[in-house]
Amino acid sequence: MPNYRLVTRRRTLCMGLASLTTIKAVEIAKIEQQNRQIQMLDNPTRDFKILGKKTLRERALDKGLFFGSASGEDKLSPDTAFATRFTKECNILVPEGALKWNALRPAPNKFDFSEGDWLVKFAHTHGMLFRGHTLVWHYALPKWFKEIVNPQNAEKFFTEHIATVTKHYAGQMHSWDVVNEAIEPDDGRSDGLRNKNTPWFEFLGPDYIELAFRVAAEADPKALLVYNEAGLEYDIPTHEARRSAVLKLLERLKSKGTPIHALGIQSHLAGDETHFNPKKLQKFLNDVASLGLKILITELDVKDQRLPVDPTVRDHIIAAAYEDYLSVVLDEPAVIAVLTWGLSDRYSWLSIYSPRSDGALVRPLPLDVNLKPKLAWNAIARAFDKSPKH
């Protein structure tokens, strides 16, 4: 007589090595399909020479454009080389995390300017603008928020906080990325704004978005104000639908008489993606602009952590992703400046962030580890030289 919980057993046991085996080849055949899709990204006849021997600040502001990026005192003033060559190249400064709120707030009665003083000098003495990041962003918070901040003081924390760091800093900042991140579709709210994990939707609704920018108007009412969104760059659901409810979030805000006068686009590219579309890009920057707004290109860098170890196919295909990115949000006059998020491989953020799984170094930048462009930047330099006048 068999023994048929033996049998059972067995044929679990069978059923399930053939769903892993199932589960296994179709992970296999995502991953052959991706590396399809990657060879087919590398195009290494494409021609990316440029002409002349101007910096990215030169043949930007050539065409009314301005070239900048970020970077921190902790990179500038020892590295003598770096702080040399990014004066060069840049025509805007962004501190990376100088001015966020866990720099600013040691102590819920403390503000510590010390390194965004050091920044805006170093700016101006090399003759560049500077900007803020951020005002108001979910993330970078002090440790002492959670303890201390609740509904009955958020809104004085948040008032005071917007006007005491825009009034430092007045008639120094050429813009401030006032409110940083506030959509997330995926959250469930029907205008797409985030309201998770997020403090000042949860003790102040969503009307903080508004009140940070007449805050911040009132305090410095020269600087540009602008509204920062990651994710909005590709022809995939979740893009199109932080499109969709960035562009409500603007009309409600233009409809209010709120002061906000240009878009961040945060534009972390990823150079295995072959989602790009042009067309509905340019649409969507088209719509921007048709509400009176500027465009900034806030913190443009290319990930390559799923892209080949071979340094010169990963320089090809970054390169071509930031000149066809490019070339299409160059097209679009409301357009005023683009800054990448780091201008060296020596100093990325996607080192630590975003590290390859093969231990090679990110090649995500205009300068390679020993400032030396790359095609990166000739890319970008291509852009800028094709450009029509702003």
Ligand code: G3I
Second form
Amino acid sequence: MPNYRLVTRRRTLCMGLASLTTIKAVEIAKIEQQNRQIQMLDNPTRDFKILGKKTLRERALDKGLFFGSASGEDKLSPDTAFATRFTKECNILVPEGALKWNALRPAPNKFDFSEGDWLVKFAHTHGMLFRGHTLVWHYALPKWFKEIVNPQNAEKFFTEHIATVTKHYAGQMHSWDVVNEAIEPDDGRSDGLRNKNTPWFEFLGPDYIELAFRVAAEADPKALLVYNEAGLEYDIPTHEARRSAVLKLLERLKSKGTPIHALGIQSHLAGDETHFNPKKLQKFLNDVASLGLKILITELDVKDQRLPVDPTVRDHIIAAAYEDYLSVVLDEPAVIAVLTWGLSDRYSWLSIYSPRSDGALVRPLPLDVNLKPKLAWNAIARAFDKSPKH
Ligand code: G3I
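Given the form predicted alone above, produce the structure of the same protein in the form predicted in complex with the named molecule.
Following is the full complex, with the preceding chain placed first.
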């Protein structure tokens, strides 16, 4: 007599294994399809040839543009080879962390401008402009913030921070990211504003954005005041929703006479992203410019986490992403500056935040870990060389 319980268990096991095998097969097929798509991104015949020996700083200036990057005193001060190369390639510097709340505010009644002061001096000593990032962000807040700031005192902390920091650097700034990443359509508001996990919206409501610009303009009437945002670059539904919400926000701010002068497009690109639509990006840039705003590319880099490990293939795909993106961007007359988020793979936030599963070093930036220019450097140089004058 067969043991039905055993038969049933065995059959269940076999069915389980069969369905697992199917899932596995679907997964493998999906990965193979992705790899085929990624390989198609690589056009080995594209040569990224450049003419002459000019630096990125010089090629940008030739077209009335600024090229620069993000860094910090912890890199520029000890690493003289890096610092020297930085001053040759860049004519604008933005602190990666020095001007965020968690760096500036060691205590509720204290400001620490030491790294910001070091960086602005470094920039100006080497003939570079200096831009600030960022006066208002829901992230990178100091540890004491949660215990101390509440609905009753939030406006005081908010306006005092913006006024004090902006006044401290008044007259020394090319521009400020006044508000960073205030859009999050997934939070469900019809205007697409971020209203979850942000103390500013929670305590001050949607008008905190306008208030930030007004306080900054009063404290430093000379600085270009920028709204900075991520996730605007690709032809995918989430980015489309973010572009539309950003335009609505900018239109609302302009209609109320808010002293806002520019949009910062972070431009954290992905080498394996196949949904790049030049026409859609161009229309968005034009729509922003039609509001009388300038445009800065503020945090450009190309993530290679899901690209093949072969550095030659990776560098090719990354360079193509840089050149294809910047060719569209630099065709927009309102664009005034391009900054990468780091200049060398030696120092990229992606090494920590988007490491490769195979452990290979990431290669997202214009210079490699030995400060040698990669095809990405050529791609940026070519984009500047092909750009119309701005
Ligand atoms: O300096 C401390 C160090 O003393 C400590 O040992 C270590 C471990 O906790 O943390 C170090 O601080 C880190 C800091 O980077 C400096 O490396 C912070 O934890 C870490 O959160 C911080 O991450 C930065 C992140 O913004 C948050 O501020 C990244 O470097 C920076 O690249 C990233 O930049 C953001 C832009 O500001 C806004 N747009 C997106 C972009 C990428 O996320």
